[in-house]
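As a starting point, one isolated chain is supplied in structure tokens, in the form predicted on its own.
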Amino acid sequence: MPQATYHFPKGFLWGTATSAHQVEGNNTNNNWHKWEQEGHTNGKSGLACDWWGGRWREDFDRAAETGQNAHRLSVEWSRIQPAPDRWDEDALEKYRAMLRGLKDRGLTAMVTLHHFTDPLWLAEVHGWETEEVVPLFEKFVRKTVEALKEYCSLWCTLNEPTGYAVNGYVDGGSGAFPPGQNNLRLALRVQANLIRGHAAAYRAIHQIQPEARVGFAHHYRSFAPQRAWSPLDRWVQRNFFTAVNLGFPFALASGIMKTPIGSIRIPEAKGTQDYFGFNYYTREVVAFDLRKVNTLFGRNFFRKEADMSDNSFLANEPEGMYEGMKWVVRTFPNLPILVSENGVECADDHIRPRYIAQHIHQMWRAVNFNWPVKGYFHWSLTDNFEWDLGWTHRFGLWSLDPETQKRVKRPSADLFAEICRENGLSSAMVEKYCPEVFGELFPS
């Protein structure tokens, strides 16, 4: 059996990922609680991870514990801005006191700005559907920067924001994302307004602070047609591509966000990028299908074969990491890329550790071609309440139980440890955790 270790270069980061309202508790003063209010999501976040209530500290302590060099976490508007007139000082404080816990035990603060929630304030004058939302996101980014930056160089301005746009404006008649509307070009014009925002948070942190590394969170999606000899298939594929990971990157390479349906000029935007931040969870299957007018003529699915997650929600497609990250390497040249999410929903953690060594193996194949992927963030540290599927998906190392706030960790939690602590993926680790793919990662 062969004997191997695939190492990552010095200095890479390794950590999990969060985010404020799905982990902290009691955020109560945005459009994410009332939507639950209403009954459109699986449950309600309640506690979350109680991380408001301190929680944070315990958690932190297992993330140390177990090798990890960095955290990425995110701040809650609401709670920083709870109205347009108002800051709230001990909100600010209680976020340095976590970015002061992460530097004491020795993992590097990511820090994302904006993580799918809103003010109730904003959502009450419309949000992102409007220009008027770039200077009031600048102004909270303002604050944040100034008050954070003695903790935090390393920022995120927006996580998946094609993903806000699409499912609060596309999806909305599922009931996923709040507002919940079904408007393609209103989608279109949010996330016009997202990329807007993004660079003017762009340039008023490097006005704060010149040192900094901004970027944002894209969530690639990767697609295959179902008949590649088909050209229908192939076109649904071009324009699930386009309209899923051309837009926004895009826009900030050139300063045109791209459509399926046009192009708009943005040239405000173009070179306001760092580092690429890359959230790869799966791959599917694309087909045309006449009957999908609201997805242009494209209808989406998973192989029939393929290694499903414990709610079908997600395939283990590793192969489309590699993917991802060649057509970053080759579309945006020069950009390190951290990976700023990656993970899968498992309850007991049958599916986790293969999961986790195949990705992590493809990233090392990236990172042999001397790609410059920098780090990986695991979503997540612990379960924690996953926006319209509730508490019923679990993403996290640890489980929790929401009621008792419990955490117990998985087997999971010791592979990525053993990986943190060697910088690499050895066929020790493969053998011990998830021996199923051991002549996939290290055939002889």
Contents of the next structure:
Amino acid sequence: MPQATYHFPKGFLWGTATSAHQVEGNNTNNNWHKWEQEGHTNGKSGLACDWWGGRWREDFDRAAETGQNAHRLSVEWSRIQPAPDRWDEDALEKYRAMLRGLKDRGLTAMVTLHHFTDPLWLAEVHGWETEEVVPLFEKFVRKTVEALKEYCSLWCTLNEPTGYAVNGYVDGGSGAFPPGQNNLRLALRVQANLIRGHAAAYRAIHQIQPEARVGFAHHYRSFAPQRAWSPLDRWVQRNFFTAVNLGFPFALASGIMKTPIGSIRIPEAKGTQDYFGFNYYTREVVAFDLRKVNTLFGRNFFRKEADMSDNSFLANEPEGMYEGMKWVVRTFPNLPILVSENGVECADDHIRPRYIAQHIHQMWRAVNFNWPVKGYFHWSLTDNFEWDLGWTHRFGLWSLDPETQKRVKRPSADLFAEICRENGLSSAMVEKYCPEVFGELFPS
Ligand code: BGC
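I've shown you the form predicted on its own. Could you give me the structure of the form predicted together with beta-D-glucopyranose?
Every component of the complex follows; first up is the chain already shown.
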């Protein structure tokens, strides 16, 4: 059997990613809390991973003890600004303590300023549906960055803004995010305002901290036409790709938001990205379907023979990661890439080791072409509150029982630890944790 190690460049960031509402617990002043109380979710976030109660300490210990050198977390707008005219200095102090906690453990911090949740006071007026949100978001960003800049210079303005717009405003997505609307035009308006908000935040952060690196986390979704020969399936593929992948990042490069039904000029967005935050999970097949009016006649599903996650939420399709990176380097040359999320839901961990190894292998292929991939954040450190799906979808390197708060290490945590320590993926690791993909990753 061949013995080899796929190494990564010196200084590569290895860590996990989390988000405030999914881990903090007792987060009661935002639109998701309300959404949960209204019964739209499969269970409630409750205590989550109890980070607000202080358990971030033990979880950061876990990250550090397993060789990770970075962590991506988010701050909760509704905690920092509980009302439009009120700042909570204690909340900011708590976030400072967390970031100090990362620093003390030798972990580089990446801070996301908006990860899906909005303060109730914002959601109750107009959310991101009107441009009035832009100065409000900028004000929150200024206050937060001023308070946290001592510990962080790697900022992510928004997590998956297109997903926020699609899941909250288009039926064709899961339709399961607040405010539960079904209106494509409104979704596009929301996305345009998110772009304006990002641009305002980008400038504000650079004013406060000139050395900052600012980007957003883009959910890259890979789409394959069901019948490659079919012009209709290919047309759907192009529409999905434009709507989901191109709209947001292209606007930051050009000042123009492209949509399948026209373009919107947002000139202030041009040149507001210092790195490309790349979230990648899966690949979907798409086909033309006359019944799908709301999604411009497109239907999406997974390959029949795909390697599926526990609840068939994701298909393990590692090549899509390489394909996405290729698209990033060609479309946005010179932007460093950070894999800001990648992971799979699996309670008994049978799929996760191979999912990790196969995706890291694809990332290594990209690095070999000198594509500027600088880090990888696995989703997630421990199981956490998976939005509308609640607690059924387990993404953690550690399992978590939200009732008892007990964490149990999954084998994947050990595999990831070996990768972080080695700064590479070796044949011995694959043989030990996921021998079923040995031949694929290390062909003789
Ligand atoms: C989101 C996370 C979520 C993960 C797994 C990403 O799209 O940023 O908040 O938990 O996917 O579904």
